[in-house]
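There is one chain below, alone, in structure tokens, taken in the form predicted on its own.
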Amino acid sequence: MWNWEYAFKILPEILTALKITVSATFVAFAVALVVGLMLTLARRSNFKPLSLFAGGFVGFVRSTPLLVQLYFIFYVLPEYGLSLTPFVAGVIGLGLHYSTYLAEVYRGGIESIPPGQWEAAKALNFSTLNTWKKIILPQSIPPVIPVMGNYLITMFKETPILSAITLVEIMQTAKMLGSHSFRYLEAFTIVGVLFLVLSYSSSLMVRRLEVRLNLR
């Protein structure tokens, strides 16, 4: 049966672990945003080896499981002298994995720009850098922000997989609490409710943002 006293007792520890989960999500998302944009630009490069490398990287990462990638970063790289903490390894693994998906989101936004915009930039003698910075990116990114928001929510719900590389996030904390007390109901229920509330509220924010962007 549900024990309210025990639930309130473990709540502070679960909320502390939630901070780690949220931090890992946002840092990994920042990595995904930056690397995803770099991959998109690299794939559009006229330098063929760079374009092929970026395309191959996207295809490889998207075709292999996230868990395998995390194991490789955390357990294999130390054999070659690169040891990372569970948090750093998790952030890099999660960020690189989702950067390949955000790269496709960026690509869709860029390809939605009418050809006339590129031609106008050439007519005005804009450099390549200024064309991207002042014309293409400001128009291509806002329409895909809602899609990026959905990926952020997905990444948040994926963070329990980081427990596989010993990161003590919210799900691992609940598991440890349950193993100590032999009571799993309260811990896993609290974690489930927190994921539900935060994911649903974030979804509502993304939908409102999408409506606002469509009204512009």
Given for the second form:
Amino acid sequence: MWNWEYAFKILPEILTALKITVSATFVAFAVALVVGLMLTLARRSNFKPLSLFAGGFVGFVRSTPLLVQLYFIFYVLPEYGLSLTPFVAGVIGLGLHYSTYLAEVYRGGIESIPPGQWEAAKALNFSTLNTWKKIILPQSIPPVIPVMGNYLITMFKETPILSAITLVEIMQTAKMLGSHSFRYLEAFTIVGVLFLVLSYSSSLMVRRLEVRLNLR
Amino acid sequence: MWFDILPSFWEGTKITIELTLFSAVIAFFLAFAAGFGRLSKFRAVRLLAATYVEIFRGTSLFVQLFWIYFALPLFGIMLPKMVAGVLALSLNAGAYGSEIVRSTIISVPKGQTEAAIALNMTPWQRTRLVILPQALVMMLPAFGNLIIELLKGTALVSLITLSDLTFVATVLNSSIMRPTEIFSVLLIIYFVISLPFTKGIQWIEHRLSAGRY
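With the form predicted on its own already on screen, would you show the form predicted in complex with its partner chain?
Below is the entire complex, every chain and molecule, led by the chain shown above.
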């Protein structure tokens, strides 16, 4: 059954792979933040084709599996001469998938701005760009930061899927260790416990952040 | 080419839908058990339910599925692929669902409970006749979204070689090497399966908001 000696032997290798997992999470989150904002703005656009496209994109991406989207990026794009490394394909896939969720978060923040703010900006002759940059976004983003934090944690937990397109992150390392020794128990349990500890402690941090933001 | 691949896609689709429905039913019961468990007056029950929820929300479905399929056999528990898949999917969705149950029950105004107490209802009558009918309606859209997440999650069972839609597609791709067609069709099939749920949620949300403003 459980073998402590073996568990301690493989622990360093799993911890090294954690670096790839964490960097993939943050790069993908950055992609999601940028694309998510663009999707929200595109959906609000007066130019009908653009808003329809953004709405359709969000609906389609949200109702199809991330795994299949990753396969699509990793296996279909090379057909058209665009070969991506597993890391790049992975962060694009994960980032695009969660950008559709973050688009909803931005939307919630923007819609909570009282109409008076828009009217005041118009009365003060602000340009559209300045209205967004100086009035709307600075007020709509801080309240939704905890929600974004929760999505960061969700994305962190989802990174094992990237092992399906051969990215050697923590889960792929565990799989390889397991297939070498025919012992999956220790490797997979360590991975599970690592994810649990890291995601649970960061969700407690987000909860504290939420309380502090509410106090202000 | 299409004549050759469509029948196998159909077989995969059936497995995917079966997985989604079985897991949804089990997850629904788990969600209620854990959701009510977290509101129980017994500390032990609350702790047990919270542990279940935090463990399955703190790791991803992927890790849970692999753990159940590859690590459990070392304890002498060997599960068939389908059972492992349904178990992982329903335990995972049940944990998320319990949060839906818990939060909607809390959101029923306190006056409702107080009125039911004043009318001398038993705790069971209170829950069944006053709290649940109001909470269930609020749960519907969230449960609809959960089913879509569940459907998307079923794609992961292809990685433990259960022959669902995604597995069929990857096998076909390695034999006929037409990724563009195969993966586009695959994405579209998932989108089509999810459509009734997306439309259903929109309809319910529309009905619920009618007359509220």
